[in-house]
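This document starts with one chain, in the form predicted on its own, laid out as C-alpha cells.
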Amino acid sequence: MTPVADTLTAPRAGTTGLDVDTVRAAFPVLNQEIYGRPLAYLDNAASSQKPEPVVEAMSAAYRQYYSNVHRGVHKLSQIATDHFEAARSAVARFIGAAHAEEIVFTRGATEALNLVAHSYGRRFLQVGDEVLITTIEHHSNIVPWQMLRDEIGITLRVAPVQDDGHVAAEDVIALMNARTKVVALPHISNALGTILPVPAIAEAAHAVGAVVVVDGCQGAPHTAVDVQALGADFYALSGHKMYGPTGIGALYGRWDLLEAMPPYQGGGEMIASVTFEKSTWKKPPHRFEAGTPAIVEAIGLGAAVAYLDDLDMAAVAAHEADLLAYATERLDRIDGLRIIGRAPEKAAIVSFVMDQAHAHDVGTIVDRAGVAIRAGHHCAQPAMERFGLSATVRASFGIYNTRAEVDQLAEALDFVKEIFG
C-alpha cells in the first residue's frame, strides 16, 4: 500500500499498469448521470458492477445452450454442464486450489460460511471446544458460530482489534490454546479494509491441531489469493463482490475436509443411491450441491474470474493502493471528518464519520451528488461498537475508480459540512 504520507507523490491514476478508461468502459452502467451528476459508484464493498463480458456469458448461456446440468444427457445439459465445471476450474485456478472438486458452489459466501460451520462443525465439535473469531467480523462469520453454540455447546472467543483497526497475529495467538478447533476471520475487513496476517495465524492455529476457516469476500476482487500459501483450509467468497452475478458464491475446502463432511443439504444430485431405507452420498463437491444449482451465475461467476485474470490482479491490487492513498489524504482536509481504521495494511476501504451529520444523513446528501456510497454499520455491528459507534459512511473503491472520483465525492462531503455548519 502506498503511504498516505507519500500520496503527493503517488502515480496517477492509469499509470499503476491498469488501464481504467479501457476498464470503465466495458460498465456501461457507469456512464449515466444521478440528479444531473456524473455517477461515481464508491459502493464496491457492498456490491460491485459487471463488465460486459460477465453480461455477455449469462446471455450466451441463456439464448444458446441453457439446460439443466450433469443429469441430462442430450446435447444441450452436455454443453451446459461443460461450461458449468469450466466455471468451477476457473475459480480453484483464480484462487489457487489444488484441485477443481475442493470448490464448491454455493448462493453466497454467506451460504459457505454456514455450510462450514454446520456441517464440518456439528460433525467435528463438541462440547467444550472453542471458536476463535475477532471483534470485526462481519455477522456471516458470527451468527453461524453463535447458532453452533447454542445447539451443541462450544465456546465462542473473540479476538481484539486495535485503535488503529488492524489485528495483530499475537493477539489471536495468544486466545489459541488445546481446545482451540476453529479459527475464522476475514482476510479483508469489510467495514475497515484491515488486511489480517492470515498466514502467521494459520500457522499457529495449525500448530494447536485447529483448521482456519476464511472469509474472503474482500480478499477475492482485490488481491491475488493464493489459499494454500494462505493456510486457509476454508476459503468463502461471493460472486457480486467480485464483478459477477448475485446469488453465486464459492467455498474453497481442502479436499480431506470435505471428504469427511455430512452434507449440508439434501435433494437431488448429492446422492449416489437412494432406498426408502438409506440413502448415499457422492463425493466432493457435489455432495454439498443439492438440487437445481445457480447454473447461469455460475458460468458469469467463471466470467468474472477470466476478466480479472486478464486484467493481472497485482495491477488491480495497485490502482486500488493508489485509490486508497489519494483518498486518505483528500479526506483527511476535511475538517470534522475522522476516518476509523488506519491498519498499516489496508485494502481500498474507507469508513468514516463526521462531527457536523449523522452517517445516514451524510449518505443521503451525497447521493444528491451522484456518488454511492454505504452509510450503516455494515453487518458489522461488534466492529462498530467497539469504535463506539452505531454507523460509519464507507466509501469503497474498485478497478474502475478513478482519483476525480475521489474528488467528486470529497467536493460533497464539503457540502455536507456548509450544510450542518
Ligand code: C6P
Second form
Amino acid sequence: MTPVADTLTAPRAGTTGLDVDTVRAAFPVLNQEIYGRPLAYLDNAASSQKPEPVVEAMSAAYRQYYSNVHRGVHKLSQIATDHFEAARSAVARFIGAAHAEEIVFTRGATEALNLVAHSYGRRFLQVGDEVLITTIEHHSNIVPWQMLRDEIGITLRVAPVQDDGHVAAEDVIALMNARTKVVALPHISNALGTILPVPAIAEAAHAVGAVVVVDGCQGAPHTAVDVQALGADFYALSGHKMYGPTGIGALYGRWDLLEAMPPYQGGGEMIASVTFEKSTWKKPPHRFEAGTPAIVEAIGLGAAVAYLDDLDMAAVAAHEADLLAYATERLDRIDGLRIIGRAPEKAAIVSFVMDQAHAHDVGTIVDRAGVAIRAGHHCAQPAMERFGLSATVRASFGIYNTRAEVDQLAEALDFVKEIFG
Ligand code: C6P
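Having gone through the form predicted on its own, I am curious about the other one (the form predicted together with this ligand); can you provide its structure?
Whole complex next, starting from this chain.
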C-alpha cells in the first residue's frame, strides 16, 4: 500500500497548462451520449464529476482497510485513521491553513456555515450586534444568520450588488460599524460568477473588530485559495463541487476562534470526559465532529485535492478563464439572450435569460442536445430578485470542459431561439 503521507501531503510541482484530454480521460462518465449527442456537462456549480483517483481512493478504502476512525486499537482502525487525518492535512495545505487542526470535516458548505452561525454566533453575538452579508449570497449564507437573528435579536444587514453583478468593496465597507461582529460573503457567487474582493473587505472588517466568514463553495474548485492571504477567519467548502464525493466538506476556522467556540452537536468522539453531571470537550477539530464521521468520503476529498494540486490551480483557473471568455463571446452573438452578471472579476459561471423562453424550457431543450445545465434560482432568490428575475439558465464550467462544448451549448440555444421565435 502507498504510504499515506506520500500520497496526500507531499508538496506537488505545478504544471504550466492543463492537458484537457488527459483530464477528460480521468472522468469516464464524460464519455457517453445523451439522446444520441455527446454529453456536455456544464452543471459543475451544482456538482462536479469524479475522477478515477477519487473513485479509486474510496474503493481502496473499502477494499483494503475500512474501519472506524480514532476509536480502534486494532491495525485497520489505525490505518483508516491515518488516511482520514492525512486527508485533513491535504485540505489544510490546499487552502493555506496554518495547521491541519484548523480543518473541521462537515457534511458540506451548508453544515460548515451553520456551524459558524450556531456555535460562534450563539457564543459571541448578542442583541444589537450586526451580521453583514451581501445580496448575492447562496441561501446557506443567509438562512443560518436569519435563524440566529430570530433567536437572539441580532440585526442582518445586506450589502448591495452593482448592475453588472460586481460587489464593490466600498459598498460593503460603508455598512460596517462598531456593532458589526460578522461579515459573511461568498468567495465566488454561484448565481453570477462574481469573484468578490475578499481581502479588501476582510481588512476593513478586522479593523472594526468583526470576523470574516467566507463561503468558499465555488472558490475552492476554481481558484487557488490561501485563507490567510484572503483574510478569512472561516472558510466553508463542499467536496462534491471540487471533484470529490458528496456528504463531505470542510470548515476552516482560525485556531484561536475554534478553540474559543463551543460544540454545536454532542455525541461520541467530541468529548474528553462524560459523567451524568457534566461533560468536557476535546480540542478542535474533534470537538466539532460528533459521531462517526464520513470516513471514506473524507479520504475521497483528500484524493480530490491531491488531484487538483497535481493539475495546479493556476492552470485550472487559466483554463476556465479561457472558457468564460469564449462562452461570453459566443453567447453574446445569440439574439435575445441576455447574460446576467458581467463583473470584471468573474469565474466561469454564465447565467443568462432568453426572450420568450422560460429558463426551465431552455434547460429541457438543451438537455435533448446532450447539454447539462441548471435552470432556476440557484438557491439565491434575493440575487435573482435584485435583477428582476425569478430564474436564470446557468452554464458552469470545470476542468474537463472544452470550447467545443461551448459551441454545442450555443447551437442548442440557437435551436431554442428558432422554437420560441
Ligand atoms: N450551490 C448550485 O447549484 P452544499 O449544498 O452544502 O454542498 O453547498 C451549498 C452552497 C453554498 N454556497 C454556495 C456559493 C453554493 O454554490 C452552494 C451550492 C449549488 O449553485 C446547489 S444550490
